[in-house]
Structures are given as structure tokens and as C-alpha cells.
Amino acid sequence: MIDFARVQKELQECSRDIEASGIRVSPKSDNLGCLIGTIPGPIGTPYEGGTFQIDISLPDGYPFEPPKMQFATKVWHPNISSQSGAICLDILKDQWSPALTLKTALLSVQALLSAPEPDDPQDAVVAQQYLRDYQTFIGTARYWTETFAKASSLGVEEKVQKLAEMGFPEALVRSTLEAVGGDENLALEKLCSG
């Protein structure tokens, strides 16, 4: 049985420290077994400036079993699957200890972004590129960060124009963008589902 009192305490600890660490954990729904973690890309890496979301599901044995974590945000990294977001990290497997928390696990994932281990890859293609053509790896990782981990830098008017060009009425586009906090992709989903 998941120790929900501990999970609540961990969530409170994360939100207290959010300004310093930038790490956020929140429930996906009413079920505390399914969470979403957010980590900022480490400074001085191709992931800098990105915000990465990580799906977290807690097994029944938590905290005696490790949380299951995988990137929801696409990321180009030797130890993270570019397809599924699966993470190759020892503390999420056999090196887990109940003394660790969701926050320390997310800090370790963030540290992994800073220090890839291409000799123990999750994604062999990325690891080969990292080892054989480092500059291309850096460029690709930076491009993926720009594409998948950064909030759209388009201004509101550009977003309105883009969506209106798809045939949606301008007034509806504006109100929908407002309702979803300016997220162009969410707005498009909402507009398409009517």
C-alpha cells in the first residue's frame, strides 16, 4: 500500500522549496499514485532554458519500491529513450532506498541531464552520436530542447494569426487561447474538438 501521508509530506516539501530548486511535483488527478514532476534544464547544458515534464507513477510498495519515472517531454540524451522517455538511472532501479524522496529522485534525473553516461545507454543511437560526433549531439539536444521543452515564444498576435489562418474565427481563437493560458497546442486541441 502506498504511504499517502508520506507522499503528501513530500509534495509539501517540494512546493516549499520551488523557488530555489525549480523542481515541482503535483498530482495528475485525485489519485496520489500518479504525479507529474517538472525539472528545469541544467545551466550550461544543451537543455538550459527548457522545462521538462516527467510522468511519475508510484508502485504499491512506495517508498520501499522506487517510483516509476519517464520523460513526458521529448529529450535527446544517451540515458533517456528518444521514443518512450524511459530513463536509465540506477536509483530508479536497484539503487533505490526508502530514504530517498521524489525530490531527490528528480534532482538525480536533473543531474543526469548534466552528466550523460553514454557507456550505459538507454538510447544507443543517441549514445553513438554523443561518443562519435559530440558537436552534432549538442546541436540536436539543443534543437529538441527548443522544440519540445520551451514554451512557445510566439507572441499572442502571432498565435491568433496562425490559428485564424487555419480557418477558426478570430474571436473564438482569442477566447480559447485565453482559457488555456496562451498554450497554442492546447488551444488547437480545444478548437478542433469543438
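Bear in mind that the values here come from a model prediction, so they are computed numbers and not experimental data. Residue numbers count along the first chain shown, from 1. For clarity, a rigid core is taken as the largest C-alpha set superposing within 1.5 Å between two forms. Compared with the form predicted in complex with the partner chain:
Residue 7: CA moves less than 2 Å between the two forms after rigid-core fitting.
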Contents of the next structure:
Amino acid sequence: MIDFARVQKELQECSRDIEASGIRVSPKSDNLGCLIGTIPGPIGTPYEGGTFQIDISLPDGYPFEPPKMQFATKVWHPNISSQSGAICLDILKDQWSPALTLKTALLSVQALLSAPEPDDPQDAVVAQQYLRDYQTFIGTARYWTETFAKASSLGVEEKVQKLAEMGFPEALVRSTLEAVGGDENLALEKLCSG
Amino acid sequence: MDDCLSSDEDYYYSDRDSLDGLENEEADFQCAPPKGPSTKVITKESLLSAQKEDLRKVMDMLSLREHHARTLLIYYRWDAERLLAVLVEKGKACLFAEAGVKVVEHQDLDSPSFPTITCDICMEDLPSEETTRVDCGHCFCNNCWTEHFIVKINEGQSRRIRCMAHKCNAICDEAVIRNLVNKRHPDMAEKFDRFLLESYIEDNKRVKWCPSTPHCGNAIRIEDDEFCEVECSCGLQFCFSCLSEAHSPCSCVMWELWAKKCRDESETVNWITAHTKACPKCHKPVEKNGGCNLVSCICGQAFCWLCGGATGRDHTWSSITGHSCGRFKAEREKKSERAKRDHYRYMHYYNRYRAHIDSFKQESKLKETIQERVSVTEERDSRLRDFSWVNNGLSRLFRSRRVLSFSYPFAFYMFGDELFKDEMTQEEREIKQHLFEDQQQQLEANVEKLSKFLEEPFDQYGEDKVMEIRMQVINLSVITDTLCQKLYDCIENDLLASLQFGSHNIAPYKSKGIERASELTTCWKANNSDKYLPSDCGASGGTAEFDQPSGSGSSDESGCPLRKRARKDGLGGGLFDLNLPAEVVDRN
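Mind sharing the form predicted in complex with the partner chain? What's above is the form predicted on its own.
All chains and molecules follow, beginning with the one already shown.
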């Protein structure tokens, strides 16, 4: 049986310092077994500015068994599956300790975003890119953050349309946007200079 | 001839001596415990004492409590020598830290200053008596601990349950686990104890379960070389390394491949490819039993043997009406040639392997016949009294047959393409093969001779003739023994040693046959076996096998003083309470 008293306390605790940590956990429905966690992309990384949602489901043995976590937001990262959002993180597996909480686990996930471990990859394609062509990796990660993790900014399609209207070929616009990580202004600069 | 005879006599007596030695093996081992090949049988009953013995070494060496010693040994897979090496190399602190052992210089016992403690797991405030502090100093409530332990036991982690605190590497005190779990799930506590006990077998490279089915409940412990063949007290002989039947001089890899090859139908399939073609209509394989290239299937369909295509029925010897395939299918031809050759090669080795196995089975019946002949001859009051030569000869015959039969699968792989294609040139291979086959044939010839003499109805012969047979049997026994040894040497030194890829090891040749593991006898057992069973912690359904005195009487002598003392003290099962640290047990 899930220890719901503890989950309840965790939620309260988490909402208390939401300002400081930026980490939010809220139930998906009435059922406390299914939750949604939200973490901000760490500053100074290609994930900066993004808000990432993580599906959390608690096993019956929680907190004695680790919570199951999976990115709901698409993210480009060597230790996170670009397809399914599955996370490769030791504390979510054998290194889990009942003394950890949802908040601390999410903090660890956030830390993983800043410090990828390409030698222990979840997504081999991303990991290879990270190791062989770091610049492209940064570009793609930023582009994915722009595209999938930013609700407020313009969607990619709108940016493409906007730039295409300025008279650049659409295909070129797309590739340039991707190369600069989705930044509209940088893309324009590049398009004009190239 | 005289020379030969005397040497035979020598052999004869020495063989008898050594056989005597074999019977009294156990007594010998007890006289000189650390020496000699001492494969041991560990039964359900002696498992605990076997474990204790190793624990004691480490406890004495490092002056530790039992559960700490167990944690260390489990971490180092019961390899006390490696543990010692780490101790010397890295020091005690590092040794302990890596294995998760925290030895406390007790902090003020359960800090009584706080009446309530907040458990970091359930986040409740609880009276301190409902919490437990473990060696590493972390304290949580009993409920949470229990939950944690149960989850870990169910996950099969009993042997290394860590503290609940994040990044705390310490292994929890087994007594704490046992007590807490026992309160809620006594069956689970039992399971936990069993896991700890069986760790000695499952985490230990020197110990393996006997592979008998139905399982005899025993495990076998070897002393040094894992490439050896053993006999469990249940009578099963097996290869310790791969746990399949004893197969030397075949290596484990070879034997596995061979057994699989014999089991599945791959060779039948090969034969079918080489000799048949599928009917184009009903797809049954059709074998051509002569005649021209127009073949008709039992379903009535005619087809061309050369190309497999359906045809009409009119034909001459060389052509079929309205059909000209003409094209020579070189590729297919080659493939079927190859399959035919491979199959032929396999059959060659298989037939010989099988033949020796069959002879062995036939000869097993000989044993009874020979016993009868012996008793008949014995009644005929003659100067022939001693018939151990027949039995010795027969044992020699069985052992040599075994060697011979397994030498065929060995040769199949050693000189085939499957395993060592790139290891040697064709020339090298031929030279080696000749060398090996030479040895093999010599052995074969002598084994057959030995078999022939043993089958003689010596009870119907006169004394002189019997004496002659006796001499021949003794003589041939020595020769086959030497030849077996030579064959093993050849395999080990000339054939396997030079291989570069893959390691193939074989169990050493044992002139006296596969060694039977002896019962493990320790002071602990002599001491406690009678107390152990009732309080049996987990070795469920243990039958009272241990009642049989293990081997010879000398175990009594060695265990005597201790046993007496233990009985007097009458600890009432306390000795086997895993809860008690060993020091306490000792003091008692």
C-alpha cells in the first residue's frame, strides 16, 4: 500500500518552497498514485528557459520502492529517451532510498539535465551525437527545448512562416532555425549574412 | 616375463594398498586436515557449520562480530584470501567501508535525551522506543524499517540490505532485520535466514549445488582447482565447472556443443539436405533410390532430380520430354557435398563414441557375472584366494571406457573446423591429429584386450589358466592406466596448451576414478548437529540424514572434548541462534 500520509506531507512540503526550487508536484487526479512533476530547465544549459513535465506514478511499495518517472515533455538528452521519455538515473533504480522524496528525486533529474552522462546512455543516438559532435548536440537540445518545453514562445511553425514570408526558402529557414536552437533573431541574422 | 610378473605383483599390491587408502580416505583427511584433495559434501545439516567455520576465520583474524564477518564474506564472495589481500593492500577502514561494515564504538546508547524522534521516512513523530538506530547511526521508526526489510527480502536482496538513508552504504545488522521482520512475518524472517545461510553456496565460487534431479539437497565444496570432477554422496558424478555429467578429456565447451549436437536433429537435417529433394507439389523430402533423373513422389508428381522442377512423365535415360534444366547448380552441389562430408565426419566420431558407451553398458552387467564366477571359484578350494584383481581390472575397464568414449567428441572438435579453424594450419592439424590418434588407438586396443580377458569364464578353467588370465588382467590394467594418463597429458600439454583463442580446460586424470566427496566434519558439526535440527532456521524439511555417523570413527575423537562440553552446558539450541554473536556462543 502506498503511504498516502507521507505523499500528502511531501506535496505540502514541496509547495512550501516552490519559489526557491521551482519544482512543482501535483496530483493528476484524485488518485495520489499518479502525479505530475514540473522542473525548470537548469540555467546555463540548452534546456534553460524550458519547463519540463514529468509523469510520476507511485508503486504500491512507495516510499520503499522507487517512484516511476518519465518525461512527458520531449527532451534531447543522452540519458533520456527521445522517444519515450524514459529516464536513466540510478536513484530511480537500485540507488533509491526511502529517505529520498519526490522533490529530491526531481532535483536529481534536474541535475541530470545539467550533467549528462553519455557513457551510460539511455538514448544511443543522442549520446553518440553528444560525444562526436557536441555543437550539434547543443543545437538540437536547444531546438527541442524551444519547440517542446516552451509554452509561451512562438511555435516553430509560426517562426518558419514568419521568416519564410521575409523571402527565405522554407527548407533553409527550417535548417537554420534548428542550427541556432530555435532562436528567431539569431536565425534571421544568419540567414541575412549567409 | 619374470620381470614383467614381478612388476605386476608390485603394481598389484600397491593398487590394493591404494584402494584401501581410498576406503579410509576420510580418516586420512582428519589426521592431516589441511592437506590432500578434499572435496566436501555440504548437506543441509552441515551448511551452517561450514559457514561458521569460514566466519570464524575472519572473526578471529579481525576480531569482529559474526554479522560483520558475514557481511564482509558475502561481499567478498566467501573468498577469505581475497579479503585478506584487500586488508593488507588497502587497510581495515577501506575494507570495511567498501563492504558496508560499520563497527561502532558505541555512541551513547539510544540517545535518551529525546523522548520523540521524527522518522524521516514516514515523517511522523514517534516515541524513541518505537524507533531503531543501526550501526551507521541512522535512526528510523520500526514500521518503516520493517517495510524496507520486507521489500528488500522480496527483491531477493537479503544478503545485502542497506540502511535506508540516502547514500548510506552500511549493511543493516541481521539481528535487527530478523527481530523486526519476525514480528510481522515470521515466515519472511525464516526466508531471510535461509538466504543468509545459502549465500555460502550461491555466492561462493568454491561451492556449488549438486545438480542431481530430484535434488539431493547437497552442495559440493572444492579446495582449489575448479576444473575437476566430483562425486556427490548421492552418487552423482559431475563436472564441477559446468555441472553436466563428467566428460573429461572433453573440455566443457566441447561437451556442451557435443551434447547439443547429439540431442537435436541437426545432423538428420544435414542428411536430408544431402540426400533428398522436396517434391514440388507436396513438399515432402524425396530420396532418389536409383534410376534416372526423373523422380516421382508418392503423391504422384514427377520432377527433375537435377533442378527440382515439376515435369511430365515421358523420358529417356538422359532427358525428360519438354524439360531441359541443363544448368549446373554448382553452388547447391557444393553445399550438399559439404553437408554430406560433415555428416560423414560426425557419424564417424559419434559411432565410436556411442560404441564405447554401449560397451560400457554391456560391461556393467559383467560385474554380476564376475561376482558369480568368483564365488564359484572360491568354493573350489584352491590356492587362489584373492580375487581383487578381477574387480580392480573391471574398475579399470570402466574408467578407461569412459575416457575412450569422451576422447571422440574431443577429437571431433579438436580437429574440426568449428572451434579451432584459425588456430592451426592444415599441416599442424594433421600432425597433431596423428599424434592423438596414435595414443587413442593404443588405448583402444588395450582396453579391448582387457575386456576380452575379463569376459573369460575363468570359473571353468584350471588354476594355471586362471593365473595366466590374472596376470594378463593385471598387466593390461597397468598399461591402460598409463595410456589414459598419457592421453590426458597429450591433450593438455600438446593440444590444448598451445591454443591461443578461448580457454579449454579439462579435469585432471584420476587413476582411481572420480573422487567421491567426503562429508564435511567439523567441530561445529560434532558439537551441535543434534541441537541444530529442531531449531533449524530455514533448511526446511531437513530429514535426519545426519544421524548416520559421517564416515569413520575418528571424527569422534577429534570432536569429542567439544561435544562433551556442549552437551553438559546444554545450550538448548542457543548455539544455533543466528541472533547471538559468536562471542556469546563461545563464552557459553
